[in-house]
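Take a look at this single chain, the form predicted on its own, given in structure tokens.
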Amino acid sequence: MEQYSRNTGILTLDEISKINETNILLIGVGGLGGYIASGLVRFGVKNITIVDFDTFEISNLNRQLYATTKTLGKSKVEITKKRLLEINPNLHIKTIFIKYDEFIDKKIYDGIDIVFDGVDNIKTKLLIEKHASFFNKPLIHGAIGGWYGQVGIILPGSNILKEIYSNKTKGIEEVLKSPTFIPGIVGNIMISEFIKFILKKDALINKILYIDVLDHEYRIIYQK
């Protein structure tokens, strides 16, 4: 328990135990997903399934937490697992090295409590929302691009991403890219919302928070 002692200023021991027992499905462990994975484990999550089909490449070095010159060309899920186990050797981590698409084995949702969206394209985000809703799992959504990001907790059946992305095929990340700082900012806000959701505090439930670090603007742009 000493490992989580610095979290106890805002959490009781019972609340830490509740976080310990939560089963997470994290889809995408690149820029955004790397910070999500690290934050979850450092906050006490012990059971996590990570899904990604990619390997580290040189362009990842500017922002992806586990990208180094030594990990280039290696599986993101396996390197992420290795690094997480260095934080806590007692984790239960399942890695799935596969592209998330319509043909994904839906058994990955078995026993899952919460799903995290760490992917970088709209098509996959919509598919994750569809599957999370079908399997009755809350989804913690995040998106990044340039100076900007968004975060929200999407409950089954709300179909928020389907609504806000209805006429879009490309996200702003394709144009504004992903500078060093934005994945960490948005990923850690996602972690804080996860904690609030688990503890039944005032979280961004069926809301989308817009984050503009250039002009210091944070506001709700969608709620249902």
Second form
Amino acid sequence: MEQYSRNTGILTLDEISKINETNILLIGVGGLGGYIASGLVRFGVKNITIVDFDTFEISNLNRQLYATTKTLGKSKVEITKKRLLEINPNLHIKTIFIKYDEFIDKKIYDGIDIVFDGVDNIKTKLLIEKHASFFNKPLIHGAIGGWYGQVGIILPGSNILKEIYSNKTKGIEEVLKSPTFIPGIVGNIMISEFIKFILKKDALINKILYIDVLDHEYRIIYQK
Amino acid sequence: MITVKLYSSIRKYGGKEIMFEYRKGLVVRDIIEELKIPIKEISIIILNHYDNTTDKMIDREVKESSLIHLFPPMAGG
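Previous: the form predicted on its own; requested now: the form predicted together with the partner chain:
The next block holds the full complex; its first chain is the one shown before.
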């Protein structure tokens, strides 16, 4: 338990057990997903299924936690698993090296408690919301672009992403890209919201928080 | 006057905040079009603390002294 001793100032041992037992499905381990994976494991989550079809490339080096000159060309899910096991060897990490699309094997949702959205496009985000809703799983949503980010917890049936991305195919990230600092900030807010949700604290349930680190504006921009 | 606040990439159309002169019968769409902001670049509109998507808000009447916030879609990961 010493590994998690610095977390115990904000939660009890019972609460730590609750975090330990949570089963996570993390879709996308690039910018956001790398920090989400690290945050989950460093907070005590032991059971994670990671889905990603991509390999590390040079343009990932500016921001993706597990992108190094040694991991270029290698599968993101396999490298992420390896690094997570270095943090805690007693994890149950399942890797799925496949593109998340409508043909994805829905068995990946079996036994899952919470889904994390770490993907980088509207089409896949909408698909994940649809599937998470169908299988009655809460979804921790995050998105980034430039100096900005957004985070929210989407409960099954609320269809928030379907609404806010209505008639949209691309977001601001197409132009503003993904600078070094933004995935870590937004990914870690997703982690703190996940913990608040598990511990039944006042989390961003069916709300979208807008984050602007350029001008330090933080505002709920959408809620149901 | 109506206060229009712009966020992230939409700021290129007028900075953080624009004051817009009120006139009778004004709807959100009039303001966005007169500010030359492409409607497709807006995802969420808040009008006086009420938030909703662009399609639901675009034809809402805007009263004198209203405050409007315009947000673009974001989907990077």
